[in-house]
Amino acid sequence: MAYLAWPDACPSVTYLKQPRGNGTLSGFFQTKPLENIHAGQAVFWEGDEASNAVQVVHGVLRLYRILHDGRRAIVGFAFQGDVRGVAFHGSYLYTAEAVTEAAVRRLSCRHLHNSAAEDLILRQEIFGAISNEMSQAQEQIVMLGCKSAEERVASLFLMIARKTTNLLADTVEIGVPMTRLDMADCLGLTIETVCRVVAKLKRMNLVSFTGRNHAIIHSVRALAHFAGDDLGLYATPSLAS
């Protein structure tokens, strides 16, 4: 992933002696108009010029690439508060499409990078957003490369919980807006396998559904153990806004 290409950045930023604190990443986005996105509508397309960074204000986006044979590979999901597009260089690496009715704010990457060259606090927040996206990409690699089908589905439910709730209680309710096909394309599984694993999690009383898109995780710790995930990851409150 290319580093941010603002003037005089990396390796030489020693001219900035003190953090100026003129703005924050969220503050910059707040100055931009809210854009409503309908379910199924693309926010940006893979291969297009990466001219804007995007902040998800509400709703969920699916992030996917189209393989050479026409198959869709979902590389992740973006939830409320997530920022995407800051680290792209030249063109978008994937398509971002609304799963649900959503709203986003767009911010010019050129304006953001130029502002960050003069503001250490803003630059640190941008690198934090990039690090967050890289961490999610690493989680996806581990999940696809090392986990069984059952562990992958369980980890996906836990990821949704971590992104959308404050995990102060062991029992949490989550929205699951993505379809079973979305889940399959994200986890590298068939839709039949996803349905089979979901049914097993329900039989084990780890997860239950009160509607097609609303689930209850009856024990976060038990589900994390089933998924082979670090229990400590789910012991602290989520940073979701």
Given for the second form:
Number of protein chains: 2
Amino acid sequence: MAYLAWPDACPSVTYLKQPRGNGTLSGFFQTKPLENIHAGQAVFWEGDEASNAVQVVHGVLRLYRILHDGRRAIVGFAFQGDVRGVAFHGSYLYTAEAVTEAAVRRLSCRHLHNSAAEDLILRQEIFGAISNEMSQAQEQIVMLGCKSAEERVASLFLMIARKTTNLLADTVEIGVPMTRLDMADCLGLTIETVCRVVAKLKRMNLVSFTGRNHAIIHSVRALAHFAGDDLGLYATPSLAS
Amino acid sequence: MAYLAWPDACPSVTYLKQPRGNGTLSGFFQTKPLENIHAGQAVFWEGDEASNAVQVVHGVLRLYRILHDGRRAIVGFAFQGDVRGVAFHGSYLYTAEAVTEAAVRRLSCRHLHNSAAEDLILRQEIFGAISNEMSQAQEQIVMLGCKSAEERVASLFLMIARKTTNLLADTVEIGVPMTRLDMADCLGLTIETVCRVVAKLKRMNLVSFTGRNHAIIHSVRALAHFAGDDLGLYATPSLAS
DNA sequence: CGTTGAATTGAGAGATTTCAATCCATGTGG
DNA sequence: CCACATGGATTGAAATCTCTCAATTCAACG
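Coords for the form predicted together with a further copy of the same chain, given the form predicted alone:
Now the complete complex, all chains and molecules, led by this one.
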């Protein structure tokens, strides 16, 4: 096994694609105080006025909407480095809640937009963040619209791997902090189906679990194939043709 | 029946919530030439550099992604007045293709963003457009993640009604320009299931069809109830408590 | 009037859910 | 330190929903 990647241990891969630390958006967030969020505590609520953008410093957030009859749809997860809430003009479209202990920084949208007026780089970074959020939503739609239960569960593990490891090796260790119910509500499945599929993935030796929240993907490529994903997304430098 | 609403006959309701005509974003688009798009012709392709934002002047676009094994996911439809492509930083996340004969105007994103630097109203309108697009994507995720086939089909008809009528009355006439395959690929179902559900809606007297692309929703409220939606979204002025 | 592609309907198969029972990990109190 | 209680996770069996495959109907068009 080549690379250990507990969610909090390394910056998100998607985020690394943007300038980090020295980038103005990150710089802006850096000036704001670190806010610790307990597991289960909300960062913002669906329907509230979307006055702040949030950056996840560590931990994982679940983003969800509740239907009036109580059903819950998890529209996505936010990992370390992810920025959420920039794309909302009026009110938040979902509730953001800490899965584990987490920490975030908040930034006033108005302040951000005003600063963006004078700063080209910042504008680009803001649109980059919006584009990231949009991209994740599209990914979710494709998964729910086209994929089988098995493909969905595999896709979720791969998503976690992409977000929390650099995918340098074909075998990666990932943290799976969310409960089976979280996974089910995100994948449009039931808890039981998620369990059965995970059991199957274990039987097929595609993944194994060391504790409930800690998994090893034995072959990212094989799992991606199983997920019906384009392998290009997961090609590792050493394996890429 | 109170209000006729063929898709091209009146401006989109969502769009009316923003200043129209005199608003700077619309104003910008107005300066651009009208581009006629034949049915089936693409406006932009997934993966192409997202250099332009597009406003639908009339007609309907289907927005879709193709998986590498050929499956198609329609991530949404764009109706008259909708603006798409503002939220993309790098490349387009989906292909946009005319369902019917349509017309659009294009606007350079770079131009738009530069102008936005000096214009507060324009900035707000841009974020409004992004927020609209994001909102539709979230809606889609909730539908695919939580709802049954029957609820999904009903939701689609209601979505069309919301986009193409003012919902002043409980009975509305809507255009359904897309094929059953389009509907199926948007709802994560098969053609046959869509057909059966539509047949059931007809049997229940919730909708009726006058021609293949033309339906009457006999009671928006009843259909919304059937769709598992919050009735508040559809309350008509006369019916609202 | 025949051809074509889309839409519809039926019957059987398959995937996922539901309901129920059991297992496991964790924390708490005695 | 152990027994027990608790909530999440797992597994099984039956029910249900949706899909697949096949046949038929319908509408548009040359």
